[in-house]
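Single chain ahead, written as structure tokens, the form predicted on its own.
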Amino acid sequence: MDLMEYKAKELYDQYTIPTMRGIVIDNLDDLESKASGLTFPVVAKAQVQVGGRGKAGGVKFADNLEELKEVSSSILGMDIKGHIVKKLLIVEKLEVKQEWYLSIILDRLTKGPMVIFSSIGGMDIEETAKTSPEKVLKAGIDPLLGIKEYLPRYLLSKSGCDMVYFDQLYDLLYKIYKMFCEYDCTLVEINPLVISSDNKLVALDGKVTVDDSALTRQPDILEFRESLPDDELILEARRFRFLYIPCEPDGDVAVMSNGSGMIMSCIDLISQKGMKVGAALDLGGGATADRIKEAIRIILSNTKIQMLFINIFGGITRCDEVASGVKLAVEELAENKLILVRFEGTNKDKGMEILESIQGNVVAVDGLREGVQELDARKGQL
């Protein structure tokens, strides 16, 4: 999951990588009394899991503690691609000489952690790495030396940064990567990595990626998680285990299945017929008849949703388990909506069986493009 900047900034001040001094706020009630403690001019950001927040006015700097009020109230509350800001964070102004881009990936090429450093900071590393290649210098960590000395000398010399940097870009690296490991992230980033008037690198803005599968390992990113506001449908699914994707707002197709490449799958060649999917569910591995049918409930719950394309290679997950909760949910909700079935694997024939005794809108077919098919024909008809 994408942490919020000042949950990253939390993380950063707990591994005393260098950031601004900064307060938390949700209502302009508390602003005059934890603000006291900054010194201005400050800038105002706002806290939403979304990138382009600048460009959309979620950025605004102040002078004084009027000018911090009249931005806080324009910013609190704004809709950022969706995003509803809830949160400001707040932070002291920094005199900027230079702005660079630091990040440790897990590269999913190598199976391993990635430094991913530049002497360009301050926007997206894709488009340095489109206009200026040559400044996007990339190394692999390996997990059994950590960070070693020749890490931070190869970065600064191949980039032509003064080497006067490296006990502090030496010290950066060692206390990210600690972090990167500790918290089970699959990114860190800082961008900017800005250096001060007075020479200091500070972390200006962070991004952390913390892996989904670590988070009952992770208790206090779980307890930011579950304090999210959040939509009541992923919220619901979450309960369950499963993972409840919106998509777009006005689609009326929803997909079901176990894994993300057959989810992308289906929601390509949906999109390629022109129809639109509203919701997307990943329902894991071993998913028994009573989760089925959960998992059914849960995604017909959106009313906008007028088919639901099930599509389950079957392993952990047996087919006749499939059908039946199929069954449970036709029975249950007696919604008149299209549930198209596709399914391989596992007592697929028994689960075939199944499908063919259930009285209501379902129908099975033989394959994804098949299945697309179908969606395509009954369009429009319910």
Partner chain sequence: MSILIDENTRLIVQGITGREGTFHTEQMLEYGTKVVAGVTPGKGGQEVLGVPVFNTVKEAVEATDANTSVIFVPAKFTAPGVYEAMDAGLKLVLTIAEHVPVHDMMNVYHRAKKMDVRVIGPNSFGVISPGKAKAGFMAHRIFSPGNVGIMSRSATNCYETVFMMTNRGIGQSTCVGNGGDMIPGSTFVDTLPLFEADPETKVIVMIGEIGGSEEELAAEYIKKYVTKPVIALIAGKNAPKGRSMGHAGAIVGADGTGSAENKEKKLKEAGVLIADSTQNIIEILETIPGTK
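Please read all numbers here as calculations on a predicted model, not as lab measurements. Residue numbers count along the first chain shown, from 1. Basically, rigid core = biggest C-alpha set you can superpose within 1.5 Å across the two forms. What changes on going to the form predicted together with the partner chain:
Relative to the superposed core, Met264 shifts its CA atom by 2 Å or more between these two forms.
Residue displacement note: Cys181 has its CA displaced by under 2 Å between these two forms (rigid core superposed). In this overlay on the rigid core, Leu76 has a C-alpha that sits less than 2 Å away from its partner position between these two forms.
What would the structure be for the form predicted together with the partner chain, rather than the form predicted on its own?
Chain only, nothing else included.
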């Protein structure tokens, strides 16, 4: 999961990575007291989990408290691409001599951490890689070895930067790599990494991504995630250990299955027919009747959805359980949306019997492609 800038800054501070002094506010009442320790000018930055906040007016400067109040009130509550600004990070402005780029990513190709460094910072690194590929240095880190001092030396020397920054860069790399490992990060990015007028390296912005699978051992990141405004259905699904995936905003077909590979296959086949999938739900393991019922309830509470394709395949899945779940859902919800069910597994015949007994818009199909053909045949009929 991606951390917001203010949370990344919190981690940087924890690892004594040099950043600008700053405060976080979520309402204007706090502003004056919290800002009392800051030296103006400052910059106020909207905290949202979406890019392009600058262009949207979410980043503004202030030379004094009055101006700060003004810009803060204009940014807090602002809607940036559908994300409401609930938090504002206010940091002291810095006299900048030069902007670099520095990140550590978990590289899928080498299957290890990789440092990316550029003496051109402040812009999209992908852009720099296209326009000036020789300016983007990449160097793998062997996780069994960690950061050795020849790494920062190589980065500075190869990119023609002044070796005078060696100690600072080594220290910085050491710290962000430590954080990368200890916080189960897949990305720690400092862009720009700036040189201040007094020749100090300072992290002026921070982007951190933490591995979702590791959140159980990262309690403070888990807490941060809980605090985030997220799609209500995602949260609701998470409570049942389902994965709810929003797809096309105007899609009217939903897919439910017990494995992400199968979900992708379903979406592909449905899309091939020109239909649009609006949401998908991965049940994970343990498809009991109760869980099936809850899953159907959650996905159908997306009002755009008109047709639901349930596709469950697994040698140890009991089809009668699945069918009973569908029956429970249809009876409780009393909605007339179309539910197509395809399953393979133990007790398939018994499951089919149960499906046939349901009073509602439920259709049993045999096979994945057959199911999609049926969806295609029925689209627009509701």
